[in-house]
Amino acid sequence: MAFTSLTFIIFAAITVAVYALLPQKAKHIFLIAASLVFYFWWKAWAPVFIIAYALFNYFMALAIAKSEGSKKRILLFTAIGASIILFFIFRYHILDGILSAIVNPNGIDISILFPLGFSYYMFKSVSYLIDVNNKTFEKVNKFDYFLLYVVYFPEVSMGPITRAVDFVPQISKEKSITAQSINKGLVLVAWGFFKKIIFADRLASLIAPYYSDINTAGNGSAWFLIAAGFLLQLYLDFSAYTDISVGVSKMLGYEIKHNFKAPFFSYSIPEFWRKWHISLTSWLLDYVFTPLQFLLRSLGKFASIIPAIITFTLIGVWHGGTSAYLMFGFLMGLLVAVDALIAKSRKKLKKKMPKALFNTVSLILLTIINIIVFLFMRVPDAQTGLNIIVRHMFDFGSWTAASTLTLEFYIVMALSLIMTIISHILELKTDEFTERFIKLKQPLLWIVYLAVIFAVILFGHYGPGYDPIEFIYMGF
């Protein structure tokens, strides 16, 4: 069920009118209902594994609750490493040549589907374990609080990454569902799919058949283009998904954090992972960055360094088992350290460079180390990646010749780019233009809701190459 589908708008909009309706005290257990029936969409196993998944974590949070010493902490990686282990036998397929040989020995192939989102969840399950054992969160008593936290459908397959001290404690809160909350979330659920459907979408269809063969672009400032029309689609579908997940809990209740803040109005690496998917950044920093760095105290300076290489590197595999993720994750922990090296001399420079000149250079480098590295997220595996680098970009003789890049192709990065830089300006002052936005007329809002419909249906892309199916960050 895909979050720009009509499947989905109905689903959603049926969700909200029936939990507004219902008794404070029903709405917890009708919203447990409604994520399961999400999840059912996907795969009918799914509701099974993800309430599994959820009782047995449950269950090990209150024995870690009871427990102290070697025992605590025995609990905790034992619970900790069952997620783990999972998550490495749905993401790298370890069981599948072993299931295949026993079940299908005429050699049929059998693959052990990745649970949908089961990533997100299970890392909000592991957060929730590491602050119960760390007493900075009560244990939650109640298992079909922890159920819905877990299984919540605005979040459940693509983030933001809650942390359980921030969403359990509002479930039991009064939801008052208000004409004023739900055009808070309908304007953010309609900047979204304004930004997915029209932009993210059609850039995707664009740059897709330059990735299939990468000799076609022409020449290396073709490539550099295309690979910073990855990173703007990168950015539109996956900021579009989390404006709808934020907008649909606001109509439900529910504050969700926002995870972008303008982050290509950044001025270093750190800066910029501290504004892009925030949530997934503050969770690595918390209970992987700190903890290693805390370990490795003693070795002064490097007690940054290597932690953020194990820390980035983590992300790439994460996002998945190629040689391209890899790298990605590699390099951006290789420019953290080297940030952290050479952070003195940069503010010293600082010092001496007009800030406006400063700024500015420190934007521009920013940006085309991003294009660069983030090329890595597009390619089926790392050689590929260094050969559109070495042998298309940096072959600045090459600059000059033809490019095979079309007039809609340089229409559409221009309008993508435009639409970026808008909705950066907007994620610098999300609430307070939500809230002037409530203030409109009702007459002046419908005209805005039925005008973003119509630029959807007019203009958004669902010709050739167009896959209607998920977001990017689906399959992480």
Contents of the next structure:
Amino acid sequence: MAFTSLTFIIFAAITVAVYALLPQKAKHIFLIAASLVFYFWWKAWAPVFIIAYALFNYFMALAIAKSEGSKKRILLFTAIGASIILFFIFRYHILDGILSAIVNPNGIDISILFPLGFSYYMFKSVSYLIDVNNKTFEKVNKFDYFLLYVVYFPEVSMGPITRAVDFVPQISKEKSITAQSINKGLVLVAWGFFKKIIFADRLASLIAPYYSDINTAGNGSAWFLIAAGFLLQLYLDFSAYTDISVGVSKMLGYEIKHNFKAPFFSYSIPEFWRKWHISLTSWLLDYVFTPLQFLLRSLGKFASIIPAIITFTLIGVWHGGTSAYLMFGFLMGLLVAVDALIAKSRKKLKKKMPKALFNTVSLILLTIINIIVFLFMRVPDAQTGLNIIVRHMFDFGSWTAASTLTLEFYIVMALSLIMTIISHILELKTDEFTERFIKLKQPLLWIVYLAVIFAVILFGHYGPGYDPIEFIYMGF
Amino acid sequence: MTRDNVLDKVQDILRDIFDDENIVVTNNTTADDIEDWDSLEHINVITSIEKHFKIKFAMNDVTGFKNVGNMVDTIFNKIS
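Okay, that was the form predicted on its own. Show me the form predicted together with its partner chain next.
Below: every chain and molecule of the assembly, starting with the one above.
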């Protein structure tokens, strides 16, 4: 059930209402049940899988906490290895051929489905195991608590990848669900719907035809704008999802960290990645990049360059098994590595140049890099991406040719850019904004909510057959 | 060498790495307080400290650092 579907609105409304009325002791049990229903909605077998996966990690963590020395290490590697193997079986379909041959040699091909959200709750579970191993977080002694952490419905399909250390201690805390806390969450949910249905989905359908036949858009600036359109769509889509996730959590009395903190207001690639899909990048920073960098620290500059390329290539691989994702990750890693190499000269230049000029140039350069590299997140394979860049986008002779893009495209792009800027400003001051919002008088609050509902109904963009268009990151 | 000496020396090392004589560190200083102290520079801080105090950190030491105070404690324990 997509967050922007009517089914989800009804499901979330009932869940929050019942949850608010239940006594404290029953709240988390009910939340587990609701989350399992949410996961069941995707596929009937899914709850069985996620409970089994949670059980495995729960007991592995208990065993790791009890052991010492090499036994402890073996247990940790076994537990993490199991997750990685599962990930590769699901994502790269490595067992499909063998299974098809064994189960029905003459029949239809078997394809093992990627369990919804597995890449997100796998990371949650793995970081928990490592934290228990490193004694930076005490093992969870109640299976119901750990299960809720894994299956928690506002996060299960697309993150954020909240750490156990931030989530589990909140479970036992007294939750008072008041009109104020509901409003704080609801305004974020409304904001997410607004961004997703009116802007992200409209942008999506406007740019889709160009990507399905890359020769229709014309060359030069047109492709640059289409690629920029995808970057805006990706941000508006995923940040809207996170707004809804954080908003629903607030209504349930949970505080989870947002995935975005004004990423396009950055002056370097590493800074951008500290503000973009924060829960994923901070996870990889803590559990992949930093340990690798530490192990390689005698290699001088390579101590940062090698881990940067590995980490970003992993980001690519994590998104999917295509050459385009691999290219996306590898290019980003390479750019971060270059950034590390020129960091000192850049710092010197920064001191010599007027601050405003330096920042403006950096911001423009970063935006151009992002528009080009993120293109690989949209195309089916690396070859298509390279074709668009080399043959079309960099065909500078055509930059001044009459545009093949429609007026609607320009209007939607301009409005989406304005939305992105507003969204960035709000991300920097979310708490201040929600605090002010809930202090508005009750009738005024309702006017805002009704305005959003009408805007979404009137100006929203709906998929074929009124199916809500799924969020991009649901596929990862 | 006292613990305070270690803190002073760490301050010198940070001033040197970040090329800023105005950096003042306390036990509560974190990487967020120093503008250029990001994940890429962090390893330079670690290796410079290892080199200067002639010590070797373990992975667990480094992941456990919450602030400069933690780091100074670990260095002080290793040299005394």
